[in-house]
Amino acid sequence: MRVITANVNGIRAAAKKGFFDWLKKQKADVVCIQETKAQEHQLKQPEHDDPLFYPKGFYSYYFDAEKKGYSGVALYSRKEPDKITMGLGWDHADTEGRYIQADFGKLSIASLYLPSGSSSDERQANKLKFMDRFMDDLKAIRRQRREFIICGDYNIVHKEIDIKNWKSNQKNSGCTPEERAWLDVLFYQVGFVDAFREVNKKPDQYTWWSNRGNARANNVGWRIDYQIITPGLKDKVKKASIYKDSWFSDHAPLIMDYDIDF
């Protein structure tokens, strides 16, 4: 089974950059999208009335933010899910369109867009509140008799290996000790697994680059996009790659192959 996660930083902008043409060739089973920045009805307007945003061969689901042009997640699946869950049942996650989950038998796959706190101290405080609340949901997930792949833009690096400029970013959102400690709890106490690091231990493996200062050209990046899995899937991880041959947004798609029948 192949699962792709990608923050597209605006699904209509990514489409113009060839995202859906690329996707046709990827043989993906499930695709998790973050930051659609669109209301679904906008994708159905006459000027966009084509199957582009509903890829052929996939069941397509969108969960929008209430605010236009902001946040939003989507999920495409080759197989029709048994159930789709939109949101987490609490305001910050649901009004901002930050979580969608598809269930297939005993397996659930989700697309998550965890908030960024880089724009202001207030947004950082909101991010930390979201993380605290979401941790309760993650603990509840671990009590279920299901396997999970929670894909998405977590907006946090975990270790020094996951960011180019470690020391200079310690006070910046996404690399603060408090945020990285949250991932420590997620992995070492709650028991989730960073699927990418199961098969790739190398440095300089980034999924996001600033648009400033030739960061992309110089590979001055951050690894903030993840596929986080329950431990029952740990031995099912077969291959991981970060696609950088074409650029659809400031993030790169993360492609993971699992030894799972789908």
Second form
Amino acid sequence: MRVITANVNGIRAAAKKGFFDWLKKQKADVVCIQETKAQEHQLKQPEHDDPLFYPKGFYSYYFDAEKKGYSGVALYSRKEPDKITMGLGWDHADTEGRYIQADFGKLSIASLYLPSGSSSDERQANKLKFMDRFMDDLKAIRRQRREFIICGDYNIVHKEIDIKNWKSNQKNSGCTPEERAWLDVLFYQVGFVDAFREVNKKPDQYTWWSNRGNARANNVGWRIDYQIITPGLKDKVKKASIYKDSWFSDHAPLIMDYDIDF
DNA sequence: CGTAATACG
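Switch from the form predicted alone to the form predicted together with the DNA and print that structure.
All chains and molecules follow, beginning with the one already shown.
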């Protein structure tokens, strides 16, 4: 099966730039979207009344933030899920549209948008609070007898190999030792696996570039989008690719192939 | 500086 995760940086803007035309060609089974920056009713207004946002051949689910133009996740699936869960049962994740999960037999696939902390110290504190609470859920997930693929924008780089300017970003949100230690706990203590790194050990594999300067042209990037899997799926990871030429977002989609029937 | 509504990333 093929799972794609993509932070679209506004699904209406991405649609105008041809995101859905691109998606159609990708042979995805499940698509996890972050930062829709829309409420579902806005995708149904006459001027946007387009089956675009409900791509043909997919079951489509949106989980929006209460605040307009902000955050929001979505999930598209070729197969109808047994169950869809929106939110995590706590205010921050639920009012800001940050988590949606689809269950298929004993496999769950989720789309996560972890808060950014780059705009202020207050936002960073807010991000750390979310991470702390979310870690409890991740631990609970590991206690379930299910396999998980938690896709999304984690807004954190893990290692030096995951960012161009390692040294100069140690104090910047997304690359602080505290945040990277959180990923260490996730991978080395809780036991989740960074599916991309299972099959690709190369440097300069970024999924996000600042839109300031010529960051993208110079590949001055960060790898902050992941597919995090339970260890039972470790041997099922077949292939990973980052669609770094994505013209419809400041993030690059992460396309992963798994040896899983779907 | 872009997205989408005046903040947030």
